[in-house]
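Below, in structure tokens: the form predicted on its own, a single chain.
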Amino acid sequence: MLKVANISFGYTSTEVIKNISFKANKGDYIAIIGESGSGKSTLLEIIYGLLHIEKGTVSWNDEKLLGPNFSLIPGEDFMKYLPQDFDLMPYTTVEENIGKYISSQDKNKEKRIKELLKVVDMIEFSQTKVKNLSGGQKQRVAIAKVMAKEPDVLLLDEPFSHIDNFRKNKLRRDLFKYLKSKNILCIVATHDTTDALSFADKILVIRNGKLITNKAPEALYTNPKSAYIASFFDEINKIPLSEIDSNDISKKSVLWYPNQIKLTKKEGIKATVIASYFKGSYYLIEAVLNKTILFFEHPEKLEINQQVFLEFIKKATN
């Protein structure tokens, strides 16, 4: 088990990580999400042992990890960390980059290289020199490289940022299935919440260096405690209750995702259409409700300035 207990850290006197705690087991996939500058990458570097902390502890199987001040070479042997720069050997082949991290004494070395190439969909480029690859291809090689030693813990920082959308979905499925099959704990810092919602066991949401929630994806999506959390998963409507109920004099607001607001033919809450955005299987409709802009989903395009009546399916008070 990985245990992060009450850690705080600052590059200067100002702390960028503030009293963060969580636990994770082998085979788990933990996603860390938060706006840019919230501390996601810093947290990964602390866990791996690149940054020294004075407050709090990081431990593995009840053994405290001492960090860079006590290690000749920073980083833990049982972990692998893939930062946003890939650290590949440009003048050697894809196969050689991956094979470097598998012992020559391993009788299954060639089989393992091919297995990893298949996971990242790079078999046809096995003999290509890295310098001749695209950014997305290099990122896939880097992912295979850090998996080559089959670490107990794998830390990934924005692992799919350079990869085309059409390839990204398959890569995510193959990668996370592989990690589960090998019982590897994977912690991913990401802006792409598809990584988190579809595959993570737990999602950690960080804001201004603080861990504000740590829950399963379904629980976090269906019951977000703030517009900040909900905004990572979809457009979010934060609507004052007084806009919906003229008798309400409170200052409370409600949160709705666009798929929780429906057009109704009955008399209801009246809004005016501003724009329609084609999303493939539906249109995202932008409308104004009194003084509040909101978004809802509809199967057809609506005309600008069209008056519509809305039904609010589900809500969470904020």
Ligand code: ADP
Contents of the next structure:
Amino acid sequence: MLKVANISFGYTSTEVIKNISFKANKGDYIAIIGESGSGKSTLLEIIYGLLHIEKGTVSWNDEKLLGPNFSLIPGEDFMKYLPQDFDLMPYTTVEENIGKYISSQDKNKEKRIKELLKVVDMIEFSQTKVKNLSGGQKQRVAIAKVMAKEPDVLLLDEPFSHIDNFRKNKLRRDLFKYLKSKNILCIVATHDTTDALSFADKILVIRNGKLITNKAPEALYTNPKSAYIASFFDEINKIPLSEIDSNDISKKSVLWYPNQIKLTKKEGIKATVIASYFKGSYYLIEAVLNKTILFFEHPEKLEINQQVFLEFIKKATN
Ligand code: ADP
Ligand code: MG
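Can I get the form predicted together with adenosine-5'-diphosphate (ADP) as well, since the one above is the form predicted on its own?
Let us now look at the entire complex, which starts with that chain.
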């Protein structure tokens, strides 16, 4: 088990990681989400042992990791870390880049390389020099490279940032299936929540260096607690209750996802359409209540200035 206990860290006197604690088990997939600058990369570097922490501890199977002040080579053996700016050897082939991390005594070396290239869908490029690959292809080779030694813990920083959507979904499915099958603990920093929602066992949300929540994806989505958290998943609406119920004097606002607001034929809450955005399987409609702009999903395009009645299906959170 990986245990992160009460860690704080600052590059200068200002702390950018503030008293973070969490635990993760072998085979888990933990997604760390947060806006850029919130501390995701710093947290991964602390766990890997690149940054020295004065406050708090990181331990693996009850053994405390000592960090960079105590080891000559930075990083832990049982862990692999893929930084945001991954580095590969440009003038050698894809196969050589990965093979470098597998012992030449290993009789299964070739088989292993093939297996890894299959996970990242790069078999056909095994003999291609890295410098001739696209950004997304390089990123896939970099992912295969960090898996070569079959670590116990894998830390990936924005691993799909250069990969186009067309390939991303298959890669995510194949990669996380593979990591589960090998019982590898994987911690991924991402600002793309689709990385997190479908696959993660737990989602850690950080804001300004603080861990603000640590929950399973379904629990986090259905009860997001704040607009900051909800906004990772959807175009969240924060609507004052007084806009929905004219008798309400509480001054409270409620969060609603666009798929929780529907058009109704009966008298409901009146809104005026501002715009319709085509989203493929639906339209995202922008409309205004009395004063508040909101977004909801609808199967068809609506006319600008059209008056509609809305019903609010399920309360998201207070
Ligand atoms: P994220 O990965 O979530 O975008 P980072 O961990 O990179 O966030 O950054 C967290 C904070 O630490 C930011 O305010 C950033 O400016 C600062 N920071 C990151 N790296 C350094 C560094 N090497 N020196 C000084 N400040 C840094
Ligand atoms: Mg980062």
